[in-house]
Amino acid sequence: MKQFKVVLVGCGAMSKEWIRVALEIPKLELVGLVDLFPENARTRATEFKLENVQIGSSLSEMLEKTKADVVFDVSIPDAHYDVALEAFKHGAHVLGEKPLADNLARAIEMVNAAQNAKLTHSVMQNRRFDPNILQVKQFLESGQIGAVTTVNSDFFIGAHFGGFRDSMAHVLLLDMAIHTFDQARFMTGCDPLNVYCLEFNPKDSWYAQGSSAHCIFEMTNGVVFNYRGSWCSEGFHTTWESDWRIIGTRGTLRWDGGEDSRAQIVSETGGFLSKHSETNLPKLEQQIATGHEGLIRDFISNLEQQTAQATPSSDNIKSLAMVFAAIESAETRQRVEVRWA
């Protein structure tokens, strides 16, 4: 059984989940923890009783010492570019937290660098391992509601984070919307073409800017994707996975982002209103690891088998491009083409 030596970069709160999962996978050997403040790395090493792990503040030096095969990038978004390029220089594959990069130009460079180095670069888009999302995707692929024409998602949560988000520009689009955008792409198999976005901040908002947005995306296969979202909406919260209505040529699927997913399918036509039969979506037959654990396990398994990754940067960049195109549209009040190359 091949073992992969792993260096983890960025030892903040999110690193706990990455370390927990890594220690449960026999194929992984956690050999190094890197943080600009080494005391953060020492805290994690003590917390998880990592007696043999090396501690450092320089990724380059750590990779030289450990000859690691894989870098787990749990650093801040502004650092993802430097971490990935340094890892590729040392021949290491990368699995990193979202977003892929802090701007599209850097994201494109990172994708090209990974491909030129013939190394794997994937992004922690963990909702792709949510069984409810997989259930919706599987049902849509069955064709029971016909060809998808329209996708509507609502995201409404009054989230009182405090801290940096309160003063962040484009806070909803930059920090949250990529999850919903990526879900729409994943479930339908469609890619974005262009977008018109209206971003606004309601008068009762506790955010400085951009707490709410409405986006209309034109997608491939003639699909229109409508996104309505807010982080300062009090009452009747949706789930974090949004509330969905997906319309096809022979029916509609509704999913509340949780356990309630059902479809109405045309059973008889000819009258003023067609008749419909209603069905609950079938559950997945196979139990899967979810969230971060599911994606980390998939990443390592596909490295070992040299098979396609679930969330390669070359695909995830399309979801990131949706975010930056929406921001550009919000700023210019114009429809904007979605580009990722």
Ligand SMILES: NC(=O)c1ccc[n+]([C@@H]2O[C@H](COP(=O)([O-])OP(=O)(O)OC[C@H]3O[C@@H](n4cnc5c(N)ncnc54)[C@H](O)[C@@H]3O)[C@@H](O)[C@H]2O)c1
The other form holds:
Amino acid sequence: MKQFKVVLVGCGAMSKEWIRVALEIPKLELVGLVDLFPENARTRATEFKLENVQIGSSLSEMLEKTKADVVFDVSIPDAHYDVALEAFKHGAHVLGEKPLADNLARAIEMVNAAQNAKLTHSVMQNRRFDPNILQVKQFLESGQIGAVTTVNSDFFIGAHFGGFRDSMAHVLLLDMAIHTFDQARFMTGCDPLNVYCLEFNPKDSWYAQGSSAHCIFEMTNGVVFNYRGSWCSEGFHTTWESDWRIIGTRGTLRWDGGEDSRAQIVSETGGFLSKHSETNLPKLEQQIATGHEGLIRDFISNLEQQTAQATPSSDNIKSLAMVFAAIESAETRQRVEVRWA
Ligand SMILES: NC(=O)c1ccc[n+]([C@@H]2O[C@H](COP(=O)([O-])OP(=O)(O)OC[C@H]3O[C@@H](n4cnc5c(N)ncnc54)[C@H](O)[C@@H]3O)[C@@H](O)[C@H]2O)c1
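Now that you have shown the form predicted on its own, what about the form predicted together with the ligand?
Below is the entire complex, every chain and molecule, led by the chain shown above.
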């Protein structure tokens, strides 16, 4: 039985995956597709053979017409604020693409608007549904490497996108780093306090600005999180999930962002160097739906059961605040406090 009527806004590249998943969840009924350019919505409707779906360019009119319960926001970052506020005005819950908003003031307003309207608002931070990251998180929680003290992530990919990213300011921090920053928060359970950031554009870069950045975050529990990233780095690419070295009081965990995750744990002390035993991280026991599919299914299931969401905007705003604090630090060349209220 269908329980939730859904309108999807923004029928560009990413919408294909959202529509694919929406059509596989029996409790969802996709009732409307909205895009600034309705031909984009029509293209998706044809592609997925959606005969009964409404097409439009105004979210407000679509919500009046369909009385949808949920809005999936797959529009561009600049539009997320207007989409969410319009949805809340019509009493609809929102699951929106990352980033939550294009600036922090708007993100704060969106979080407050959802809370005032008593509606659910979550953000697509799909890596939280990656079995490899869940395996790392569980291992850290088991305490086998002791208390985490330092988190180091390397992200090096020579990505030749072409298009808007080539001329975008702060391109790496704004368009990519949110994933890595959110991963660090998710794995450690720590929140950001302060950041120092140096942003740069290597010689012969094919980007206009900010293709590379190094950040040092001071986090809660005394944890230091080092981020070194570049979208303008040829050779020895890391995974898109970054290469991680996480140091605890009794050992170190290494994760390549993919299948390879190992830990060395102190087995004998007393000498100049301690002895260590090495172990591969145990695989996750339960099978989970991954990525976008995992998060969309989880969002609907929590909505239905009125249980806590995995990526509520009220928490995701902390990862977004890391991005804007890093940008402010890069611009002022000062240490910046990470604030989200
Ligand atoms: N989670 C991930 O891994 C991931 C990956 C890629 C993109 N994204 C995010 O997904 C979102 C969409 O990215 P994309 O690659 O599909 O972009 P896109 O440019 O291909 O598509 C965006 C669509 O939104 C429409 N649009 C723009 N403003 C609108 C508005 N005000 N109202 C209605 N429609 C509007 C555009 O016409 C276009 O059809 C972005 O926020 C992006 O950051 C997330």
